[in-house]
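Below, in structure tokens: the form predicted on its own, a single chain.
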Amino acid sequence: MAEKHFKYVILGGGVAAGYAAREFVKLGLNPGELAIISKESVAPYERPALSKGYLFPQGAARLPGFHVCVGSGGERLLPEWYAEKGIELMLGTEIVKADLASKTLTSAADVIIKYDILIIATGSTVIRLSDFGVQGADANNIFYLREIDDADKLVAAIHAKKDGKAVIVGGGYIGLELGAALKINNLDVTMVYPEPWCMPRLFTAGIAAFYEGYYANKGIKIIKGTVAVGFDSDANGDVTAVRLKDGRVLEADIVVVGVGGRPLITLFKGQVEEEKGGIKTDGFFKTSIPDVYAVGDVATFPLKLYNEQRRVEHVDHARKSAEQAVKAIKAAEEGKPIEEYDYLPYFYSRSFDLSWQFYGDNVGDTILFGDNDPTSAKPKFGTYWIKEGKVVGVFLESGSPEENKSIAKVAKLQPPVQDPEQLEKEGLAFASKI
């Protein structure tokens, strides 16, 4: 049985792995000290591109264009960068066993990888309809989007089913972004989701009404309050229709499912303390096991701003938590203190000509401001969340870089609000003067 040993191992080859590698190099790394183990066959890349630019009919994003760290305006780390820095990229490698007590990982090919320090950056996996026993859910041309291979298969289907009918199952991030991408590819798009409005984990009814109206004006049909309960397929096994719980049957050449994800932590079950569905960490992303760190989607960490433990599934946190863990590892080696992670939750999305950003916490009362008419030539609107007399969260559609900076500042500083009616009148001006 082949055996390898590294000082540092990053398990997972997504966004967090790339940003962690860059931070290691920045803080001092000797050749041969670091390995990145990834089931994917390509070097770390900016995953958000898959549901946006990768699917464009013209000028589509392709690798090497969106390898990390271009998503945050940094230098692009091509595969050769890792080789130059003496970092071993173990691509196409699936780990089937992790023994944290003996600091060993075992691959599907029976290679033993020993480490001194482990960073768990395994991310999330998509929830599949077949997990719930949905009839016919394994038909061809039913897609999930998580990795570049998934995106390649979807692109091939878009070309094969030119001008065909697409059904999107789910009204969250993936649903909205892919609904737009498929429409831009001239497919006939219908979206189906069980909730009363889209993106219910973040959007208020008022915010959602704008996007649903905008999508409807683009010709996207939206069916709410029901779910897919089965799929029909032809003799070749290709999907032909989606059957809904309310009895409707939708013709479909392509189905894309986006009904959420779950953190990939099965390898570590019973070996490490868990909380809220993730691996519990401190403000340095240290787990309950010495020399084991967890970052990104899998980490449940102390969110200092709100004095609670939280798990955040977003690319911004994947980047920043990875950098924080590496800083903590290097600081511990040098016997130096560093600040605890102090994160401001941040989410964003782009579709059609729209682009929104959200900072903070979406709890409390809400105040909608601006022009949220989906038929406006240049709609621009936002929402403040107010809890205990303070602004704790801000959402803004079509903000300029300066305006987005100002809403981030508001969410971080949590200024008091004396008069909610006045805040509604002031709208974005309130944020600009903080």
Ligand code: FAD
The other form holds:
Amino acid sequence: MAEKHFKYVILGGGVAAGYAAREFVKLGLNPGELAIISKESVAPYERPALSKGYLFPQGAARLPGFHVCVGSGGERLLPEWYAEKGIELMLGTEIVKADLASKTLTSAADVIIKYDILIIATGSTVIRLSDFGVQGADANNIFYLREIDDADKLVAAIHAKKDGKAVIVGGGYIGLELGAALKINNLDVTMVYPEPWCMPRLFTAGIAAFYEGYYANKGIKIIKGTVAVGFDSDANGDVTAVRLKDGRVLEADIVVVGVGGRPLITLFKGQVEEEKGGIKTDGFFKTSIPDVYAVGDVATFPLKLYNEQRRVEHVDHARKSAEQAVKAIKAAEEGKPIEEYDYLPYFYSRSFDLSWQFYGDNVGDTILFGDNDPTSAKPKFGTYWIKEGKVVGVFLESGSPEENKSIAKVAKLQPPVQDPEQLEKEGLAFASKI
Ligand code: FAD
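Would you generate the structure of this protein in the form predicted together with flavin-adenine dinucleotide, following the form predicted on its own above?
What follows is the whole complex; the chain from before opens it.
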């Protein structure tokens, strides 16, 4: 059995892994000290591209174009970069066993990897309809989107089923981005979701009404208040229809399912403290086990601003948590203190010509401002969330970089609101003057 040993091992080769590697190099890394182990066959890349530029009919994003760290305006880390820095990229390597007590990982091919310090960055996996026993859910051309291989299969189907019918199951950000991407590829798109409006975990009814109207104007059909309960397929096993709980049957050549994800932590069950479905960490991303850190989607960390433990499944946190963990590791080696993680939640999405950003917490009362008419030539609108007389969250569609900076500032500073009516009238101007 082959055995390797590294001072630092990052388990997972996604967004967090790439940003962690860059931080190690920035703070001082000797060749041979770090290995990144990834089930995927490519070096870390900016995962959000998979549901956006990767699916464009023309000028599609392809690797090496979106390797980390381009997503946050940094330089691309090409596979050569890791080689130059003496970082071992163990690609196409799935870890099937982790023994945190003996600091040992075992791969599917029986390679043993030992470490001094481990960073868990295994991210999330998609929830599958077959997990709920939905009949026919294993038919061909029913897609999920998490890794680049999934995106390649979807791209092949888009080409094979030219001008065909697509059904999107799920009205979250994956559903909305995929609905747009398939429409741009000239498919006849229907979206189905059980909630009264799209993105209900973040959007208010007022925000959602804009996107639903905009999508309808693009020719996307939206069916709400029901779920897919089964799929029909032909003699080749290719999906032909989606059956809905309300009795309707939708013809389909392609189905994309985006019904959520769950953090990949099964390897560590019973070995490390968990909270809220993730691995519990402190403000330095240290877990309950010495020398083991957890970052990105898997970490349930103290969100200082709201004084509560949270798990965040977004790319900005994946990047920043990875950097914080590496800073903490290096500082501990040098016996220096560093500041605790102080994160301001930030989410974004893009589809068609639209682009929104959200900062802060979506709790409390809401105030919608601006032009949210989906038929406007240049719609631009937002929403403030107000809790205990303070603005705690801000959403903005079609903001300029300056305006997005100002809403982030508001969410961080939480200015008081004396008069909600005045705030509604002022709209974005309120944020711009903070
Ligand atoms: P990941 O980037 O998922 O990386 C985890 C890695 O670990 C993967 O390479 C996986 O193969 C590997 N791995 C897991 N288990 C093992 C194992 N046992 N052995 C070896 N390797 C393993 N966020 C936003 O904020 N905005 C967006 O617009 C946005 N768009 C997205 C679009 C898509 C299609 C997806 C899937 C996600 C999107 N996200 C978006 C979420 C964002 O990409 C994630 O929050 C982020 O990638 C999390 O980073 P991570 O490093 O924790 O996990």
